[in-house]
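For reference, the chain that follows is the form predicted on its own, supplied as C-alpha cells.
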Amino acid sequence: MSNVLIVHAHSEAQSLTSSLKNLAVETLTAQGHQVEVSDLYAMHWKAVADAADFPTRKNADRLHYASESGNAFATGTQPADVVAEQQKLLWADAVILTFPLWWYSAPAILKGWVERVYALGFAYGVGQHGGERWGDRFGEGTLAGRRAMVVVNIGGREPHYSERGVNGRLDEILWPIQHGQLFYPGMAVMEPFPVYQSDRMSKERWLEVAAAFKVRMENLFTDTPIPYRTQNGGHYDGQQVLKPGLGGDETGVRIHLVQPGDPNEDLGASQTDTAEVASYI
C-alpha cells in the first residue's frame, strides 16, 4: 500500500471542501493506504514568507528570501514547521490538494505553504543549470515518482470554465498550481476533481459527487496522469522553448501537453538524489 499526504485549505470543518477531504481519508484508508493530513487552518499555518523564517541569516543587511531559504535548507536551520512538511512530502507517494477556488486561485494560506515549504535546494534550484538542461524540474526533481491531484470546489457553473466561458478554461486557471507547483518539482499530476456550484449543493447532488469522488480516490494510483511534456525529455530547445513542429493545432498552455505523433521523450537517468536531499532535513 502507499502513503498519501492531503494538504487541506479550508477554514470551515463543515464545508464541502472539508467533507471531500474526510471522504478521501475514509476511502484511501479503507484501501489500506496510510494517510496524513496537513490541515493548514487548523494548524494555524504561517502563510507569510518573511525574515522570521530565518533566525540565522546569511545576509543580515538585506533579505533575499530564495537565497536565505537555500542557506537554511543546506545548513539545517529551517523552521521546524517547514521541515515537518518537507518530510511529509518525501514520505508521500501521492499528494492531494483540497481547496476552494477563491479569486481564480487557491486560498492564500495554501500559496504560503508552497512558498515556505518549497525551499531552494529542496523543490527548486536542483540539478545542473546550463545549456539545454536548466535544472531537474518539470517532470524531474526531488518529488519525482509521486502522484498529485487537485480537488477544487468552485462556486460558478461549469460552462463558465469552458473553452468560450467567461472565466476561461479551468485547466488554464489551474495551470500555475498543477504545472507550476506540482509538476515543477517532479510529481505526475492527475486530472483535477472540480465541483461546480459548490455553494448550492443538494443532498442528491452530494451523493452523486461523493460517488464519483470515491472512484477517483480508488483509482488514484492507476489513472493516467496529465501528459505534460518534461523539460529535459527532448521536446524543448536550449532556451527551454518548445521546438518547431510540436504542439499540433493546440494553443496556449495546451501546447505543453504531449500530442499524438510527437517523438518519445527520453529523460535518461535523473540528476536528483532524493536520499541525499532527505539527509538535509
The other form holds:
There are 2 protein chains.
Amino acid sequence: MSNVLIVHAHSEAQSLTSSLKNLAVETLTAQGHQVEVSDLYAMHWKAVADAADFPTRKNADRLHYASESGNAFATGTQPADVVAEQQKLLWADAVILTFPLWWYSAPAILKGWVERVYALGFAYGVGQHGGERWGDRFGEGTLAGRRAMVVVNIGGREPHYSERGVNGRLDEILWPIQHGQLFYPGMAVMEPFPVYQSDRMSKERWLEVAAAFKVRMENLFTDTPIPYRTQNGGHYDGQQVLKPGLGGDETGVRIHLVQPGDPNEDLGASQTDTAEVASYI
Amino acid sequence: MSNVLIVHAHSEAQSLTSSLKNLAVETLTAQGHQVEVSDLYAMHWKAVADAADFPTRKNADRLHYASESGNAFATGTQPADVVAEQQKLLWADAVILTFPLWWYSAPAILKGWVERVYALGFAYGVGQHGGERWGDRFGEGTLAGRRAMVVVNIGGREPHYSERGVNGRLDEILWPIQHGQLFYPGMAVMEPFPVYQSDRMSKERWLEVAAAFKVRMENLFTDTPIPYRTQNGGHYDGQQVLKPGLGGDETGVRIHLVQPGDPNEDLGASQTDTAEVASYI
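Would you mind giving the form predicted together with another copy of the chain, to go alongside the form predicted on its own above?
Now the full complex is given, and it begins with the chain already shown.
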C-alpha cells in the first residue's frame, strides 16, 4: 500500500472539485492507501512568496527569493508550513492536484504553494550542474519515483480544448504545470483527469464522471505515465535542445514525448564523476 | 499621447524586473504618455480569490466565485481594490505585465490579480452567448482596442526555451497568459520581451538589454501585435474549432496565428441581432 498526497485548491466544500477530492480520498483509502490532504484554502495557505518567508536572511539588503530559499533549506530556517509540505511530498508515493482551471492555469493559491514549497535545493538546483549537465530535473530529482496527476475542472466545453480548439489543446495549457512543475522535480506524470462544463453538472453526468474517476484512482499506480523525455536520458543535446531526428511526427510540446522507435533513454549516459555543482544563487 | 498601466510583480526594488519596470516608466513618460504602476507587492495585493471578496453574497450557502463576481460587478459591490484595477484597465491604452517567470508561469500574486480583477461581466461573460456564438472574447470584449505586453525575466538560458528546447518554446509557455488572459478580454498582444539568464546580468549586458527594451517601449503603439486569430472572425467553426485548411504550416499553438494567405477575418460575420445572452452563472 502506498501514500498519497492530495493538494486541493477549492474553497467550497460543495464544489465539483471538492467532490472529486472526496471521492479520491474514499477510493484510495478503500484500497488501503494512506491519504493526506493539503486543503490550501482551509489551511489559509500563504500564497505570496515574499520576504516574510525568510526572517533569517542571507542577504538583508536585497531579496533574491531563490537564493534565500536555498539558504533557508540548507540551514533549516524555512517556514514551518513550507517544511510540512516538503515532508508530505517526501512521504508521498503519489501527488494529486485538484483544482478548477481559472484563466487557463491553476488558482493563485496553488501556484503559491509551488513557489514556496519548491525551495532551491529541494525541487531545483539538485544534482550536478556544470558543463553540459543541467542538474537532475525533468524526470530526475528529489521527487523521482513518485507519481503525479492533475484533476481539473473546466467551465468550457471539450471541443474548445481539442486538437484545433480556440483555447489550445489541454496538454498545451497544462504544459507549465505537468511538465514544468510536476515532471521537473522528478515525478512521473499521469494523464490528467479533466471535467469539462463543470458548472453544468447533472446528476446523471456526475455519476458517469465519478465512475470514470474512480477507475483512474484505482489504477493510479498501474496506469502508464505520460512519456515525457527525461532531460538526461540522451535525447537532448548539451544546450538542452531535442536532438535531430527526434519528435518528427509530433507538433508543439508533444515533440517532448518519447515516441515509438526512439532510442531508449539512458539516465546513466550523461552522468560523470565530476563533483562540481554550480550554484543557482 | 496615451495611457499605460504597468502591472508589476516583483518585491525587490533592486531586481532586474524592477529595473525594467522603472525603465518602462521613464521611457514612456519621456514620450509624453501617462503611466500608472500597479506594484502588486508594494500594494500588498490580496492574491487569493475567496469568500472575503463578497461580503454581500448572492448565494450565502455555496460559494461560486464566478457567479458572485458577476453579481458584485453588476450590483456595484465589488471590493475597492478590484474596482480600482478595473478602472485602471479601462483608462489604459496599453497594459504591460512585468514579472519573473517562476515555475513556467507568472508569480501567484499576479495570477491572483487576474483572478480577482477579471470579474464575470467585465473580462468574461461579455457579449452574446447562445447558439454558436460564445461571447466577445479572444480579440473582442471589454478591453478591445488596448495593447498588452509581457516583460518577463527568466533564469534559464535561451536555447532551453527555443523551438526544440527542453522547457518548451517560450510562446507555448506564455500561451495561457498571452492568449488566455490578455487576448481573451480583447487586448492586442505584442511580442513579449524576455530576458534570459536574468540572474547573471553583467553591466555590459544590462546596457544592451536596456537599449533593446527602450526601443520596444518607444514602439509600443506602432509595433505589430501577435496575429492571434479572433474567435468570431470566421476562422473557427461553431464548436470553436479551427476550420479545415487553416493553420496547416504551423505546429502547436501557432496554428492560432493568422498566416499569410488565410482569408481575412470579419468580426461582423458572426454577429446576429439576437439579444440572448446566456448566463455563465
